[in-house]
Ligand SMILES: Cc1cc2nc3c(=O)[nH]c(=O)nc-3n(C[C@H](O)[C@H](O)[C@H](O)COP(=O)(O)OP(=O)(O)OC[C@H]3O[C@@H](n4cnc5c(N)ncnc54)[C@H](O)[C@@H]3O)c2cc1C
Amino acid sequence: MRNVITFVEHKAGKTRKVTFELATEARRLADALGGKAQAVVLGEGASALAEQLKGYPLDLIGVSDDPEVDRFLLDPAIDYLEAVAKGAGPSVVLVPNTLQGRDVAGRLAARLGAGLTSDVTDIKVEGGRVGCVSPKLGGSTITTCAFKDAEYGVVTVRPNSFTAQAGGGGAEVVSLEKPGGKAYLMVVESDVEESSGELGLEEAPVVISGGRGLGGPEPFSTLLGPLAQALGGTVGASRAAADAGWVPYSLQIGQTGKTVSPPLYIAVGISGAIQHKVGMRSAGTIVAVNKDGAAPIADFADLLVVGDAFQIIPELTKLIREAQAVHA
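Just the structure of that chain by itself now, the form predicted alone.
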């Protein structure tokens, strides 16, 4: 493998910071492999987003505003990606580890006969071989899987695993030719998106999660919301809170929900059962606020605050806002 290709996931030209994280990592990997770093942007708004990507250290940005990418379910995007990969030759393809990204990665790997490694948090190049570091078994084991004697490798990368760094600006933007002889049957008739806040949980720098200990739906907006806003983060939840109907399942973190790894994770009224731990144990700093000092979360939290969250959280929010006002 020599080249690195990044699949850019977006909606009408709007993307998340994982796109720029992957663009930056593509440059590092391409330099280590002696190849080129490129991105593929498809669908409505692709050309505008490509201009934004020119601010990152890519060699090439392949673009197509083909409306069929958005009209049909995934197959047109896979066709473009397959064509780009085969044109580039032996390559590593980086895809965000999102719901759509995992689907794209699996289909592309099948098309290319490639190896696939998912939920990767680090990538290493040793002796010309690409090795992917990823947590397994709920994060209890960290594995390094290398692509062996393969022309192509497909990697889904967990958001927040790399730092986005703008630079370069010399990327060549090229129009991609539409793969010919294709007929698509699965039409996207409508797109319903459940709101999960302004920031995506997987990418937020700070996540404030609530659990059964909050006692109902109101504290998620009145208690946790202001703290998340003050810290520039977003609100999440345990499965117990989602199952109770207090918050939508799009906010659920854990084994059957989303996996997050923010620099700061604050768990409020969450016992810390293994199902929840699986989804957030890789966070940088874990702070727990709980009435029960013997709750399971005490075993892996970096800081445990024992007390009434309805007194602690408003005071914490107040102190943060006062500090921000002083330094404004």
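Residue numbers count along the first chain shown, from 1. Only the largest set of C-alpha atoms that superpose within 1.5 Å between the two forms is called the rigid core. Not measured: the values here are computed from a predicted model. Compared with the form predicted in complex with the ligand:
- If you fit the rigid core between these two forms, you'll see the Cα of residue 60 move by less than 2 angstroms.
- Relative to the superposed rigid core, residue 275 undergoes a CA displacement of at least 2 Å between these two forms.
- Remark: with the core as the superposition reference, the CA shift of residue 289 between these two forms reaches 2 Å or more.
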Given for the second form:
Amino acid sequence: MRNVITFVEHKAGKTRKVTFELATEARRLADALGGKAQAVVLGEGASALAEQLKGYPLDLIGVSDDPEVDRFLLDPAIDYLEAVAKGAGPSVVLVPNTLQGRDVAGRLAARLGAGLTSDVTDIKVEGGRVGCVSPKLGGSTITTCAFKDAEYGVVTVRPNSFTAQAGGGGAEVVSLEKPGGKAYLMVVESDVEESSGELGLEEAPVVISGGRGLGGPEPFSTLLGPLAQALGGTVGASRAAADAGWVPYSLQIGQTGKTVSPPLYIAVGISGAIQHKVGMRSAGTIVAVNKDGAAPIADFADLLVVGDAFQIIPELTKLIREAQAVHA
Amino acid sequence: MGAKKKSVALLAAADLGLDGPVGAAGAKTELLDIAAPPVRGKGQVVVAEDGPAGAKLIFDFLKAKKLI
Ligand SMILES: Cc1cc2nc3c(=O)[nH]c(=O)nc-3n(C[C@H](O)[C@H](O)[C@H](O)COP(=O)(O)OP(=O)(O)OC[C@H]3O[C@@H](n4cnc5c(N)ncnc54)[C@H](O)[C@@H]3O)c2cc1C
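After the form predicted alone, can we look at the form predicted in complex with the ligand?
Let us now look at the entire complex, which starts with that chain.
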């Protein structure tokens, strides 16, 4: 494996941060393997997004505005990717570990007879071998897997695992030829979006989560909302809060919810049960606010402030706002 | 337990028409390492006198870590 191909997930040209994280990592990997880094952007808005990707250190950006990519479920995208990979020769394909990304990865791996590693948080190249690090069993075990006897390897990468770094530039944009002789059957009739806050939960740089200690639905918007906004983050929740119907399940973090690894996680009125911990323990820094200094979260938070969230959080939001006003 | 009485048919790979290597030998990836995650050590636990004091603790902590 020498070359690195990254699949760009987007909607009408609008993409997420993970795209740029993967573009940056593709460069590093390609350099380590002595190959080329290439991105593949497909469907409506692809050309515009390719322009944006030029700001990242890629060698090639393969583009097709083919409307069939959006009209039919996944298959056209897989056909394009397969053609690009076969054209590039032995390569590693990076895909975001998202709902769509996982679907793309499995199908593409089957087409290419490739090895597949999933939910990868780090990639190491040693002696030309690609080793993928991924947390398993709710993060209680970390495995490193290498591809063997395969020309292709497909990797789904957990968002927020790599740092996006613009620069380099000078990527050549090439129009991808439509793979011929294909008939597609599954038409996308409608596409329902999660509300914007939820969309970003796995990618947000800051997650402010609330638990049973908040006592009801309102504090999620009146207490946590403003803090999240001030920090450029988003709101999450414990299962107790979701079970109580205070927030939708899409906000739940933990074993039976989402797994997040933001640089900063703030847990408010959350005790830190193991089932919650497994969804957020890979966060960069964990801050907790809890009335109880002996809550389990004390054992793994970098800072636990013992006190009443209703007194502390509004003051914290105020302090941050004031500091921002000074710098503005 | 009805399940206990059911007979279990044992098939070899060849019975399924698989002639390539199967199991670990046929896998396209191999496990290089398996480890426990880095331990998150116990951090600071600080009791806040009141709301503003608690807020200041967090604010200073985030600032020192360059998170704000
Ligand atoms: C199979 C299974 C799967 C599960 N999956 C998940 C999962 O995915 N995610 C998840 O989160 N849980 C999950 N759970 C549930 C988990 O075990 C806990 O019950 C849950 O996480 C508790 O949520 P909590 O911390 O909000 O509530 P609690 O444990 O009740 O904690 C509330 C905390 O708020 C504090 N508090 C109260 N008032 C205030 C105040 N005014 N200011 C500050 N602090 C205050 C209290 O001291 C307490 O520590 C699962 C459980 C099982 C059995």
